[in-house]
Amino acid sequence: MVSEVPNTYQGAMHARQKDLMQDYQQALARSAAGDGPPAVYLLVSGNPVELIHAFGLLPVFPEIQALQRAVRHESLPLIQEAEARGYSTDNCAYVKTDIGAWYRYSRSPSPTVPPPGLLLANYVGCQVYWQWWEQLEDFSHAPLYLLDVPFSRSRDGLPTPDDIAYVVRQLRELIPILERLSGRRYDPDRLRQVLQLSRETEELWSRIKWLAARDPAPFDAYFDAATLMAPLYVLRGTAAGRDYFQTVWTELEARQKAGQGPLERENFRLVIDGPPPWPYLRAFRDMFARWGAVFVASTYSGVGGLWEFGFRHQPDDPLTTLATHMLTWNVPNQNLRQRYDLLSRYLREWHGEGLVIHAVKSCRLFSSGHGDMREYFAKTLKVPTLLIESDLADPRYFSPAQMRTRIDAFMESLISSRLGRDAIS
């Protein structure tokens, strides 16, 4: 065992992460100032954010928000909050956490935050997410549209005619609405331009994830990509966004070229799937940074949109083309089936030689399914594999002690395994 300590990247890319995250944060509160154009509530799966721009009106995302409290640790007493009030210890912690701020506040969930202008319930694979938008409609008061996106069902994963259809039909009933509530007509060679632009900054986010199958890794692709993955969700579709991403794309790959990764000796390199535990997030990096262990691609990353594999939004055909982002390109509205080959396409192509499973305790529907996930890694493709369980903004879910007790044994097992097959070569 090595005890690492992750680098700190002080470049430019840091430095223009926070600015421009700060000018978002300065937006949320001018528009719940009232000085501002009305705030969208949206979910990150897969959502149609460039229609949000292309009419000039805030993207709010309350999981980002809820995820935010989790790592301030502030998210506890909401989560109790929403409890007292009838709210299963079982349901979604990012619901409970929102829920909790809403009945602290009443107006919003912060007062900094704006209330919603539209609330667009984009994602409905979980039922939970589509009471929480009823239950903040109840809230709030605001128009409520649901925007029904099925699940990938095909056996090549792709979405069928029928599907985008469907989806593209309510696109077009959407577009009415945004018409209402931002004073504008719908401009199609608008929404090209913000597409245009979208594609621009998916096509430098693949080139970034693909920089982590070189070794070393320059960025840990499960801890780094979450914070970097913040300006992706809020500010795709616009040129600041673009502008960020090709510094992080230069600031990476000279990185890369230099031998330089997230830690001092990259020893192990692994896969993971689930969200990360965000109340402990340091510590549980720091339990796999101990041991020269590097994240180098994550399910997690994917959840807003999986452009490493090809998919870019196409401007000549705008809805069509929201819609069949919204049907297949991001992992929640994957299958099982598809989930296991993209693991099994990250560990082959990112050169992994471990799979680390987080199942979150209070998320059902990403956790489904993880037991199977680990007897097929284990047993069927002989892949060393370690399920882990806690939460993603509970933080009662976490011992820390426990925790790393399991990440120690699951990387002792790694290096017996290795040396086992360096005394057979």
Contents of the next structure:
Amino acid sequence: MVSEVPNTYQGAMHARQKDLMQDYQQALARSAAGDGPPAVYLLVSGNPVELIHAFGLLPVFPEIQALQRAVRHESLPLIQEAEARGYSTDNCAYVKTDIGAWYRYSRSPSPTVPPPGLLLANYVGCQVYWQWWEQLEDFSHAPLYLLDVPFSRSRDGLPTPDDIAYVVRQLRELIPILERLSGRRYDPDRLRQVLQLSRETEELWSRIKWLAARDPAPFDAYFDAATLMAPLYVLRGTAAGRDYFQTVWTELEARQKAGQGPLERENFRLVIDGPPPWPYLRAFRDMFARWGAVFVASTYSGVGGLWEFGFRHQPDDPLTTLATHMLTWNVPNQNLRQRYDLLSRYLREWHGEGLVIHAVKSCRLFSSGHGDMREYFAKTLKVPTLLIESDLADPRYFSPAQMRTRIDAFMESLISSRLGRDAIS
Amino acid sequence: MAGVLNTLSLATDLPGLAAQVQEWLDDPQLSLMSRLKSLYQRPAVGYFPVYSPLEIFEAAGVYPIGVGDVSHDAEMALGESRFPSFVCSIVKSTLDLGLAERLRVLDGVVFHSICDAARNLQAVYARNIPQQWTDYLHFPQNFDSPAASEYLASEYRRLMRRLDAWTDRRMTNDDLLAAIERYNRLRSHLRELYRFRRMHPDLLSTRVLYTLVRALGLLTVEDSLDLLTYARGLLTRQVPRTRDSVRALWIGAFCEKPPWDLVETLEEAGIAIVDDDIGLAHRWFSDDIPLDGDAIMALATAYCRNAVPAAVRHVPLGDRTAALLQRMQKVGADVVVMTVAKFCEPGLYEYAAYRRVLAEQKIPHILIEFDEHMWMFDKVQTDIETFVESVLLN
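Mind giving me the form predicted together with its partner chain, seeing as the form predicted on its own was just shown?
Full assembly next; the chain just shown is listed first.
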């Protein structure tokens, strides 16, 4: 069953994404050169990028820049630079990649990235976020606003009225700060327009994710979805973003109808929890692809927002809808029991045959409790489950041979259990 | 002593008292807690470090137990199996204590948002130990916002409703004010002990003080007051120990408990600790909480406005590092000893910031990473002795 199956599909969506992201990079470079709107640094988890677009400001996601550096194999020297300055080997490698870059370039993390006009720590789930932004405040002397979003605490994950009121009130405090930075008055109608565009994008993204529930899945909902996340977070709330996801939807739906998937043959449908090991992205993908394994659902593709279960931004109540998104409808702010429910639903409704849990050293939010997750799925739900460990940006924690051995053993066990089931039936 | 402590035949000297308290904390069966629970005749609620609103537990008439204060020196197979290798020990040991039924004395446990690793512990604990109820408090971090204290008050009221329903009684504002008054007194006692230690580190060792502070995690506030009053009465009987040492501010061990021997190693190597951030659950407020008006609002406002420095609480780094230097000056510390629990991200980020400013100010400092299960101290001893010598000789 093992075969080396390269994934070389390149469609119009890929070409369009390349153009869009180049446009974005150019906008960053212009702003860095002093010709363009000020930059607001914010974080991916449950991001309120609509508010930034409504003021015509430029969103910058240091996490995305860190992961791009990791993909290009540029993260390790920056990590080591940060470690030489006192950051621990046990600190998040995204943070160290970024901080290493700040030490290297001093004014911002890159000559083509503008320094922050505002550090917006949208503290959604990950505590390291505000600790990271504290460091950036120290380096950049830019103002920091810590948008504190209470973690989902109840079994059903519903926020309390006090949770919503607290976040809305902070958003109201943030608005004058954005007004000063942008030189624009807050225009609720403009925000509604942005949210309407987000809503349309979210509808498309939801339909795209549900495509992977079909047989065969027309794309890999982990590896391919991860590459779609940059436009989803940077361009959500813009017409360009909405149009781009229309292209993606049209193309992937056509591929699905034609029975085309990301691999020549879809042998296994898997679900995965945890971020990718970016420095070894291709190698990691190939370790599954060689078995014909496709990820049909992933929690990582829901870090910025979960839209496949019906949530859409509501333009008629802009601040409450932004708060609801940050509080409830993204993976990082959900508690671990909710994540178990989410994964169960992915396995059931996306027809996953097994669960891969990728624990990454950098992200305790994702990984703390992964042993229990394995226990729950393997022993309680009897789902074939593989737990593997590496890191999202630090290549020193990825052992290709060991990783491959474990993945191979898991895939072989899936085959054995299929054979066992066949023999019984 | 009016409380239950007079039934425990306390030792009559400080080292003896510390040894006795350590036995309570190290007892694998945690039998003292069961005994106290039956004496108190109260339901028991565990709380996770670093901070928890103990005043609310007291007002609710429950027996609060610091799950981070009891020792865990056994194999941790159960806890290890549920968390990756790169998660700190206290998360694993707390779950391990629960899974091994060593925390069966507890009826419930309250967790909160101190870090990403601990945050997921609540869900894992709740799933695996369903016979105990759990809750999770979100402590706000946006202290620039006036909304933060109001939000925290709403969280506290949510917890109160839950405790009221569970204990079948109704906490009043007067109950809360009375509880705050008791904890104000306790914090005042602790401040006095810390002041004494600052002036006479040769008479009150940190090894003894650390033991007493951890003991508070096993006692009600009234018994905690009794214990500290009793301990203060023993201070005058101490004989000073003269030796070369450097006055140190000890920081970083604000959550996971450092092993007894680590503290002993520091002091034996010539570190005279004059301030620290251990046992913050009982030392969280730098001043008394006002005893009038809306008690819950006062408690929440104090959290946002009047808390001691802690790595798990957002403070701009510039303010944080300035506070460190002011604190050194206030307590007369010449060096900083930073012990950070292995894999503790908040502590490690704070260290990176402190290291920069301490280097700029040419203040000697040393970092030691520890684990609550650490049992070999040879390297730490060598590192600390070398550090002390270099400070004394220069």
